[in-house]
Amino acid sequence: MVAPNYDVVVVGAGGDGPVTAWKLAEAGLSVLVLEAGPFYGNEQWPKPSEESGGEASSSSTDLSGELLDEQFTTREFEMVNKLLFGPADHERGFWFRKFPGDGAILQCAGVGGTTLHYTGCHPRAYPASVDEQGHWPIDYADLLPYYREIEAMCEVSPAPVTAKEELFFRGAARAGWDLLHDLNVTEPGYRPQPNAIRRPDPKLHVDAGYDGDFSYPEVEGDTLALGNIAGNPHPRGAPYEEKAKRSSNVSFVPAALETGNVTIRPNAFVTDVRTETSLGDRPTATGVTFRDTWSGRTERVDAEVVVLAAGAIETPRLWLNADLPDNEWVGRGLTIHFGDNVMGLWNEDDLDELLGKDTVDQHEGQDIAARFDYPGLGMLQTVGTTPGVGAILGFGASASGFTFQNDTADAPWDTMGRLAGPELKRLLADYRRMLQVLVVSDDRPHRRNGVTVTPGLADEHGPIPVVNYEPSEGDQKRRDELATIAAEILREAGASHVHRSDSPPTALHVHSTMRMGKVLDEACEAYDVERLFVADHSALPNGVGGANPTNTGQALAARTADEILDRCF
């Protein structure tokens, strides 16, 4: 049962909220975590999308690997529909967010949040993005002890190399770039992706000739089955905490529950932050009101401290809907790592000469296992997808229209734009000889980009988020330069055809809408509301240079927990 009051209420059990809850609970505080979505793999909710189930979970003995295996299938379409931002009861539809153009916001609801479908990528921010861009009120050195703590909890290690990574590394080396060895990247170069995925069982090495069962306990660690975007329940049969991908529900949630001080209440959408204001003082947070997404019943809970960790879209939405004090930067400064996709296609004979086989087989290995870093511009990373997802990302949408509308005579790619019909069919027929490179740019925070709410455009939880994003000329140039480098690497790796998507803006990584230094102070406490903290990617002052943000978001959430203990308890 949820009690009427706690030391701390954390709003959101996504990638970052469980980190803060774990740290505070380890210090002996009572913590309630409210999550809008379902709790998969928990015996309190054996059918989380069909029945309301239990009310709350306070014990790690509720966690079940067997149940997670039932609920997280390897059927791509089923899981893509399950892991979106909406209520546990899918019959009620998704929670709508308004986003411009053909782009989309890729986020999950549920305990684990967007780490349920992320690919495990856990690099650190580029030091220059923290120390030299002028957005951060703290130094990169302040984050280092927290990076080490998060990386140990998530068992971060270099991704294993399969054919697609070998091909990318070969191209990068031939293009003159260096292999990087340091986790704190200050120069351009390439390296294996630091992933929060357990290393594969040694018996799965290509030279070991393993021909046995791929389920637990015959195989421990990653099975290289390319299932992270669909939740990755591998290895099948493993206990909940032994799953290979260290998403926050597998790494931090069990640790938090094991303290005995944490209660997690899923299916609870927070609609209000309550405050008290003494005469002449700024408001102080005293608790929240939430709505049960099954019954519609509203409840309130009191707390000494409120932590917002609902993500870079919902946290500013909650602030704006809760009628908290005006701050011109609430919801503003959105960065999304303005991205693109560049595809390489190889001839069979060339691949045979390069790899000793005539296919790339991007479906083998970890989803994203090789990267190219360029502080000041952003990053490139190889992406292994199934044909359907690959077709959507690489050929399904373009800001430049269809390929026949674009003259590429002087471009570093052979084709650019959207593909359809026979040409799409011809390219996808060669899926096994194709490799996709994701371009992720260091887009900078601009006040015009962000999240607002409009009265009258509402759902059952109040006015919905209206998201605006328009890249600057500088953002466009950084993305173009990275796309050119990607094409060069693919050419040097022997690709016979290079295609650029020129993708429309899509919110793959979402951050910086409640920025430190603008809305939050150096401890991530709101300037305008006492005892109200933020511990999610919205607190990041910029896009951390273009590096995947999960490690930095979690490191900052761990630091925020220490700041809460220092200031409030």
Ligand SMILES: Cc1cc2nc3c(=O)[nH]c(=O)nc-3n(C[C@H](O)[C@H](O)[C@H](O)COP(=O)(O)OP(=O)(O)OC[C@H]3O[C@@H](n4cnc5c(N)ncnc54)[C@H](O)[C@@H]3O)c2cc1C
Contents of the next structure:
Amino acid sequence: MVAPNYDVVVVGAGGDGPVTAWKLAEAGLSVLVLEAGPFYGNEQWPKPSEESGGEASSSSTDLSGELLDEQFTTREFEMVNKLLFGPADHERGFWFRKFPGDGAILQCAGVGGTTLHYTGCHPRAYPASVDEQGHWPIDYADLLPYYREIEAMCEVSPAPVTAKEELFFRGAARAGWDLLHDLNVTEPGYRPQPNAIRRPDPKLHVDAGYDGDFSYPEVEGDTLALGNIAGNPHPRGAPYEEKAKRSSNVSFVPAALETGNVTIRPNAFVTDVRTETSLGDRPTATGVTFRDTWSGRTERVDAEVVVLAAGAIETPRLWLNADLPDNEWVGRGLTIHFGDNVMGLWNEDDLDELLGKDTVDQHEGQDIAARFDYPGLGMLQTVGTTPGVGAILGFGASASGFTFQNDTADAPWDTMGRLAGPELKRLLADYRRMLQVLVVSDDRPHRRNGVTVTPGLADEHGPIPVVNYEPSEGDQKRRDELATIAAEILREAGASHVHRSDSPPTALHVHSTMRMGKVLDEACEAYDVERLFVADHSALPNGVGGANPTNTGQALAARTADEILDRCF
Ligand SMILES: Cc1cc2nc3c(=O)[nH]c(=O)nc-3n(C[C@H](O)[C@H](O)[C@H](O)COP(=O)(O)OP(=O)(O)OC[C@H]3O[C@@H](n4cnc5c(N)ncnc54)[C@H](O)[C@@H]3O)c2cc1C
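Return the form predicted together with the named molecule of this protein as a structure block, the form predicted on its own having already been given.
All chains and molecules follow, beginning with the one already shown.
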């Protein structure tokens, strides 16, 4: 049952909220986590999308791997629909957010948040993005103990190499780049991804010739069977906490529940942050109001401290809808790692010579297992996808129209733009001989980019987020430079055809809309509201240089928990 008051209420059980909840609960505080989406794999909600089920979960004995396997199928289309940002009852559609152009915001609602989707890449920020870009009020060194804590909890280790990584590493080495060994990256180079995915079972090594069952307990750890974007919690049959991908529901949520001090209430959309103000003082947060997404009933809960962890789109939306004090940076400064896709295609004979087999097989291994870092520009990473997702990302949309509209005579790629008709068919038919490289640029925070709300555009939880994103010339330039390096690496790896998408802005990584130093102080407490903290990626002052952000978001959320203990209890 949910009590009327707690020491701390955390809004959102996504990537970062459970980290703060776990740390505060370990210190003995009572913590309520309110999550807008469902709680999958929990016996309180055996049919989370069909019935309202229980009210809240306070024990790790509620967690069930068997139930998670039942609810998270390997059917890609079904899972992509299930993991939308919307209520547990999918018949009611998803929660709409307005985004410019052909792009979209990809986020999940549910315990685990967008880490249900994520591919587990857990690199650290580039030190220069913290210490040299001038956005951060703390030093990179301040994050280091927290990185270590998060990496231990998420069992971060170098990703295993399959054919697609082998090709990428070979191309990068031939293009003259160095192999990087340090987790704190200061120079450009390539390396295996530090992934928050358990090491594969040694019997799956290519030399071991294993052809048995891929379920637990025959196989423990990662099965190299991809599917993380679709939430596939392999190995199937494993207990909840033994799933290979350490998304926050599998890592921090069980640890938080095990303290006995945490209650998680899913299906609870927070619509207001309540405050009290004595004469002449800044307002102080005293609790929140939330709406049960099944019954539509509104409830309130009081707390000594309120932590917003609803993600970089919904946290500013909540602030703006709650009518908290004006601050010109609330919702502003959005970074999304302005991305692109560059694909290489190989001839059968060349591949045979390079790899000893005539296919790359993007669908084998971990989804994203090789990377190229370039502090100051961003990163490249190989992407293993199934043909459906790969076709959407790589060929389905382009900011520069169809391929036949673009002259690529002097470009480092053979074709650029959206593919259709026989050309699309030809490339998709050769899908197993293709490698996709995702370009992730170090876009910088600009005040014009971000979240606003307007009273006329509302859903059942109030005005919806209206998102603006326009890359600057500098952002475009960094992305172009990275795309050129990607093309060089693919060519050096022997690709016979290179295609660039010139993708429209799409928000896979969203950050920096409630920036430390602008909206939040160095403890991530709001400058304008006492006892109101933020512990999600919106608190990041920039896009951490282009590295995947979750390790840094979680490290900062762990640090924020220590700051809360220090200041408020
Ligand atoms: C396909 C894909 C792959 C990715 N892969 C990686 C990767 O490999 N590595 C990496 O670092 N990052 C990756 N990311 C990004 C990563 O998942 C996010 O950056 C991270 O989850 C953000 O954490 P967060 O806590 O800020 O927000 P979220 O994880 O989005 O969590 C916010 C939570 O708050 C809830 N919520 C929202 N509003 C309310 C409200 N009003 N009341 C109550 N609850 C609310 C939401 O339902 C959600 O559960 C990927 C993203 C996608 C889409």
